[in-house]
Structure formats: C-alpha cells, structure tokens
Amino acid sequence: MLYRENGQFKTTYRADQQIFPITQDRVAIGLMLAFAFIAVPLMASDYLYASILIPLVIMSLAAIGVNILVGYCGQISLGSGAFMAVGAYGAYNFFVRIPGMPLIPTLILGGLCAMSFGILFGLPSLRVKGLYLAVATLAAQFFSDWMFLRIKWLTNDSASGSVSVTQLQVFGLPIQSPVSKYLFCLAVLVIVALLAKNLVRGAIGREWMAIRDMDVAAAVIGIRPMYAKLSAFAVSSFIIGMAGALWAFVHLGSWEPAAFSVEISFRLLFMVIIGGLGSIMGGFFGAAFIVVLPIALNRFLPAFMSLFGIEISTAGVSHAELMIFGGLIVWFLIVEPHGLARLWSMAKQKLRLWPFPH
C-alpha cells in the first residue's frame, strides 16, 4: 500500500527519465544516504570500520566497475586484481614523486594510470570473446605481479615490492581516523555510482549492452564494435583503478603485490554475479555479501555447530566459507541468474501490486 505511483504525473521527459522515477525511491534514497553518512559513524566501533564498512564501500565501488565490464558489456575478465594494483601502484608513485600531491588528484591519476594497462589488455577483446577473452585478461594479473616484484622503480625501490603512505588529507582535513576514512570512501562511492549509473542509461550505455546481447547485430545497425569494447575497458578499469588505490591508501596503509593476487579478481566476479549482472544496484548486493558472510560464518557458525555437539576448527569455518561460496554461485547461475538485484527488483515490482493477483 504504501509503494504506490497513484497521483504521481511527469508532465515533462526530463522527470519522465529520472533515476528513481518514483517518489518512495527517492525518499528511500535520501534516507539510506542519511543513515550512512550521519548515524552510522555515530554508532559504529572501530573493529566495525576496519573488518566491514571501509572494505564494503571500496569493494562496493571496484564491483561495479567490473559490472560495468562484465555485466553491461558483457567482456568477462579475470584481470581486476591487476587494475587494482595498477591503480594502487600508479597512484603510489604521484604521491611520493610530486611533492605535496593532493590525494583526490593522486586517486584520479593513478585510476588513469588503471585505465592505460586496462585498454592495453582490452585490445585481445577486438578479436577474441568468451573463455579465451577471461585468459587474456587473466595474463594482466601475471604481468602485474612480474611487474611490481621486479622493476624497482615503481615501487621506490623496494627490494620487496612492499610500499605505504601516511599523512592522508583532503582539503587540509587529515584521514587519519577511521571515521574519517569511512567518509571520504563513502563519499566517492557515491559520486562514482552516480556518474556510473547516469552513463550507462545514456547512448554509451546501451551501445555496450547492444555488443553484449549480439555484437554482429549491433554492427550491423552502425555500432562501432571496437570504440564500445575499449570505452567499456577504460570505464571500467579507471574505476577499479580508483579502487585499488583507496584500498591501498586509506585501507591497508602498506601493501604490497601479493595484495591484489588473482583472487580478488575471482572474489570480484563472484560479487557481480551474486550481486547482478547489468546492475549497478548489484554491485552493492554483491559485496555485501561477499564482506559479510565470511565474518557471520567464522562468528556464528562454530557456536551454531556446538548446539548439534560437533566442534568445528578455523580452517574447517575456511572450507565452509569455500564450499558455500561455491554453492551460491552454482545456484544463482541456475536460478537467478541476474543475482539479488533481480530478486530485489521482483519484490518491489509485487510490492507496487500487492494485494492484487499478478
């Protein structure tokens, strides 16, 4: 009753073509956003920042640039892991290289720096699709480690290629607390979903969901397959990009190659297929769960055993948390293969119905 349209009117394409087209959504909105920037630094604990909301806004943001790739273009790619730590890295060498190098800039450029590497490994997509695409993107992840282990100079000559950064700030605000570091994440989650979600309703967007349904057709009605394929590359990756490097700065402090193996790449598809493929929403589904469940499985699965009198060790949790991850992933493929956001968008089309029969 309450997710009603009834004496809602556009009169104008403008509102016709809005976001949340719908007076509830917008409200929803406002209040979520509400709810993340002012209430949750009020209550949240310290243990809360480090082990789940900084690395669910970062995480949130690089699945939906791997959404961008994946789910709206439909380029499956195994090689997010590298364009995080190109990103982490490039933006590394700005700000120790430029003195005084403000951080907002050092993100961006060292998202550029992500986007470079990003079209470079782009390019096999001119030619190849599907499973020998994944392993040509899967080849970024070993160049990237081969890279940052052996050439010095991109890791200040680090013998071990393990680099980090202090005295973080934004407009002469430090981000140093972990409040702080949870608003200024939050902040470009925001900006970056918004941006993402404004371009992929606009004429780049559905030439990249046209190439993902059927790139010969979509040639064939003068969509430039090369130009599509590529920008979706560059969107993508600069958003990861952007990713790796607030990982690296705001959340690890210090990090090296070994930080962004290939099974963050594996742990980022994972997201975007449980999270929804071709949904920006998606992506925030998917990393939730992905950040979430681990740490509910180690919390409440051993006490949740001992009821039934079995006792279960830490790696057993480890090989649970595998086992289920796996299970999911099968499921959705089979089920719902458009993940939680599908299922979230079903609920609220019945909402808007209910209590009549569909």
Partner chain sequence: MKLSKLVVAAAVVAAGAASLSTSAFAQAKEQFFPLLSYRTGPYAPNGTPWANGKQDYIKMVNARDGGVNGVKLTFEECETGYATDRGVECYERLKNKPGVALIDPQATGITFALTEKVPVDKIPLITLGYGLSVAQDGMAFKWNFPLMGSYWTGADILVQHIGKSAGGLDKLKGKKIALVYHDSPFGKEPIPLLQERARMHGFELQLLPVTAPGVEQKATWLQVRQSRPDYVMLWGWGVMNSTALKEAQATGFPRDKLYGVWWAGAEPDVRDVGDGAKGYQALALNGSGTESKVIQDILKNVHDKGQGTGAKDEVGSVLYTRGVIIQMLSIEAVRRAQERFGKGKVMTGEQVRWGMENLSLDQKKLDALGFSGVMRPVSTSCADHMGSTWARVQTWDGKKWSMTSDWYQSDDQIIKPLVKAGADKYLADKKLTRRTAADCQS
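Let's see the other form, the form predicted together with its partner chain, since the form predicted on its own is already up.
This part shows the chain on its own.
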C-alpha cells in the first residue's frame, strides 16, 4: 500500500527514463540526502565523523568503482588497492609540485592517473577472464607496492616514504574540521554516484552487462569487447583513484604505501560481494557492512560479554572480530549470494504487495 505505483502514469519518454521513476523512491532519496547533508552534521560527534562517517563515505565511493568493474562488467579485479594508491600518489604529486593547486582538480588528476594505470593493467582482460584475470590484476597491486616504495620521485624524496598533505581548501573554504571533511567527501560521492548510475543505465552500461553475461554473444551482436572492457577499467579505476586520493588526503592526512596494501583490495571485493554485485546501492551497503561492523564489534563485544560476567581482553576482541566477520561473510554468501542490495529490492517487492502477499 505504502509503496504502490498505481496511478503514476508516465506520459513522456523523459518521465519514463528518470533514475527513480516511482514517486516514493524520489521522496525517499530526497529525504536521505537531506538527512545526510543537514541532519547528520547537526547530530554527529567528532569521533563519529573521523572513524565512521568519513571512511564510510570514501569506501562507498571506492565500492561503486569496484562494482562497475566487477559487478557490471564481470572483470574480477584484485588490484583495487593499487588503483587507490595510484590515485592518492598521483594527486599528491600534482598537489605538492604545482604551487597553489586547487583540491578538486587535484582529485580529478589523481583519478586520471589511476585511470591510465587501470587501462594499462586492464589489457590482460582482453585475453584472460575470471580467476586468471583476478590473478593478473594482482600484479597491479604488487607493482604499485613496489613502485611507491622504491621510486623516490613519486614520494617527493621523502626519506621515510611516508608523505602528508595539509591546508586543504575548496573555493577558499578550509577542509580541516570533521564536518567540512565529511560534507566534501559526501558531495563528491553523491555526484559520482549519480554519474555512475546514469552510465550503467545507458548504452555503455548495457554493453558492460552484455560482456559480463556472455562475451561471445555480445561480440556477435556488435559490441566491441575491447572497447567495453577497457572502458569499464577506465571508469572504474577513475572512481577508485578519486576515492584513494580522498582516503589519503582527507581521511589519513599522512600515509605510506602500506595504507593501500593488498588487504584493501580484498576488503573492496568483499564490499561489492556482500553489498551486491551489479548494483550502485550495493556499494553503500557493502561499505557500511565492512567499515562499521568491526568497529561496532570492537566497542560492544566487551560490554556484551561483561553482561555474562566474562571479561574479554583486547586481543580476544580482536580475534573474535575476525571470526565473527569471517562467519558472517560465509553466511551471506550461502544465504544471499546477491548481497544486501538484493535483500533491499526484495523488501521493496514485498512492500508493493503489502498487506496482501501471495
């Protein structure tokens, strides 16, 4: 009843082609944006920003990027951490070498660096697929680890290999306080998410999905596999690169290559698998799951155990966190292989029939 499309007629192609054709969806998204942009800054504490909201927003952005490649185009990649690193160090080099470089062009240039790196390491996708491609993209990861540890020029000859940026500003407004950092990342996320959503709805997105579903058939109907695969690598690594630059510039402030290790590639892959392959919404769900759950467990497990009179050490919490996390991932893969986004769309489907399910 609440979620009924009856009576919402579309009389123009424009109306039919909207991102959210149902009124309730538009209202809900509007409310969510208002909540994120207005209500959250009024309520959140500094801790919430620095430890949960900002990482969550940036990781959602990265997950959208990974989802384009893995979820929409079916090219499994384990090199996401490398694309983030290239974005971060690329942006860093533009930022420190060009005096007075503004932040937004820096981010975009960082994204472009990651894009060319992504295309380069996407080339094997023209020959190999599936697990073999995943292993080939691992090369990107190890190459970037090597590159940022060894080539001193890339880290501006920093003796320790650790670099940092300060005094970020956008249009003269300083990006120093947690609120401003959060709002800035959120704005980037909303813009990129909208663009990505439109891309995957359009011709190019359909090409990606055709390649994902059956590349031979796609080639037969006239889709150029090379163009489709490399454009997926390009768009995906551009977005991941921007996320990497934000992670380094806004979240960490000072970082070393270890911040973008192979572990982060795996975390991003888990995010899209748990969130939902082939869904922009899934990126947000997956990022929320992976970012928030460990911290929540870390904070509430000791309190929860103390209810039963058990004192749990910090090491114990840390081990329990890993076990519960692993268990949940396995559980998700068995119970809902299409991820949280699928649960979301099932809930919508049920609301449509409510209160008369059949």
